[in-house]
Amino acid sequence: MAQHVYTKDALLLKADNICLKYGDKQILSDVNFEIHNIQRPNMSQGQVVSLIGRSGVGKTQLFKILAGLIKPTSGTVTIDEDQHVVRPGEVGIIPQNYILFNHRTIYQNLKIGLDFSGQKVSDEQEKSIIEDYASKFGLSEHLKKYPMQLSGGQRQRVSIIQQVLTGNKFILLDEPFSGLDILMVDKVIDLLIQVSTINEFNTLIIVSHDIENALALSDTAYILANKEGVAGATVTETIDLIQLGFAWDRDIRQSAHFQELVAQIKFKI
């Protein structure tokens, strides 16, 4: 198994003491996880950490808490090296329905994130970044189409590529993987690892029950699930995949070791 030279330095994402509750029924019960920032030598590393669940485990609310969407009976979720408490628009969000505007052109929905960003760029300019980022993600020849002449993972590219586009250092995925099939799981993962890449703070967070996948990408994974006697779910595993050797390693599927991980995993969720 590979070691890597790596420090972890500061906290990114702070997750405290997370609650849900919706009348008489615990979702969620004192969620606690941190993202720090990743540093390697010469290198932009960002960080990809994965929360792991069945379904129904309440992943999806998780989900919502984390991009500021919903707020949580109690407990805080704080980004940022200043750790303020996260406010809606600040997390960018890729939905498994892959959030597009239909009526809008491929470039013109790309626009629409870069608008967001708030850079002060002259047409020339944006029209450079865009077409950069189309040719990177192979999406090139589909900047004049729309969202609904483009397959599923084509729409999902131009979505990660908006949320890219919009400065977000923060981006949630949920459920990445759904659907796909093995060909196109490994261009996804290709996907995010290059776009983890590009700033050293970029930091992708993938909610899903798809262990194996979401395992293969990152660098730190958490286990969401019931504790016996415990109402709602909570991290009960938090898996540190860069110590284990199997961060950083696009073939680390067919390795029999992580395998033998994936096998625990299942069985405790």
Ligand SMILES: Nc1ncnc2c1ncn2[C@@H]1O[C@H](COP(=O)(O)OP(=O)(O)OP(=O)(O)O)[C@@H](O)[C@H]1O
Second form
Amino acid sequence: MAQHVYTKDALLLKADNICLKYGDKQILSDVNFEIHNIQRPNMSQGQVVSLIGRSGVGKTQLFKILAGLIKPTSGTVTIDEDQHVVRPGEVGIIPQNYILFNHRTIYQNLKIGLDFSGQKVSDEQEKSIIEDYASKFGLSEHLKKYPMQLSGGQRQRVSIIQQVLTGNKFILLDEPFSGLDILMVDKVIDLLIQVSTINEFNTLIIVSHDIENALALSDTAYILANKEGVAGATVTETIDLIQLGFAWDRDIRQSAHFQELVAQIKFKI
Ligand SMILES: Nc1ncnc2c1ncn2[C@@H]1O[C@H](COP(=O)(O)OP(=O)(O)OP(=O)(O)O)[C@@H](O)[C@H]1O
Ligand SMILES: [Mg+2]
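Got the form predicted on its own; could you also share the form predicted in complex with the ligand?
Full assembly next; the chain just shown is listed first.
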């Protein structure tokens, strides 16, 4: 198992005692976790964190809270150096049913991401940035097409790149592996690894019930589950995949030790 040299420094995001209630139904209870900047010598290593839990446990609600889209009943999500409360639009989101603008081409959809970043670029620079990303991520031949002319997996990749182009360092993904075949899952994993190493501050937060694929990508995973005697889901376990020697290894799913961990977690969610 690979042991890596790394440090964890500045606090990037903090979920502090998040509780969510709908009426008298408690959905989330005291969810706490922190994401710190990981640094590796001579590498621009971003962060990949997973929140793993069974269907219906409250992952999508937590996703919306982390993105600033809904307010928790109590608790806060704070980000960046000054640890201010997250505002909508500060975190890139790829929702469970991600949407593209269907009446615009893939090129125009990517341009929306770039426009959002507020970067002042000439038409020529814009073209070169978008074509660069498209080529890096295997979408060059699709730029003139409309979303409906792409497969679900291709549309999802466009959606991920659109968020990367916004310049948001935090990118939240809700169930990024669902509805994809095995080959497409591998492509998404490759894409997300690339995104997480483009910039050392890039931070992906994956919300998923797909234990194997979520763990394979992550440096840290939090299990979201119900504790006996507690109403609402909370973080029941933290898995440090770096310490376990499972992080940053493209082929980790082939490791028997890794698969043992996956099997253990199945009983915990
Ligand atoms: N607006 C709402 N009002 C009341 N209850 C809600 C509302 N939205 C969601 N819920 C409830 O919150 C709980 C958690 O839902 P959530 O969508 O977060 O689950 P999930 O973990 O994302 O599930 P899945 O893996 O199937 O996507 C569910 O019991 C759901 O019925
Ligand atoms: Mg969900």
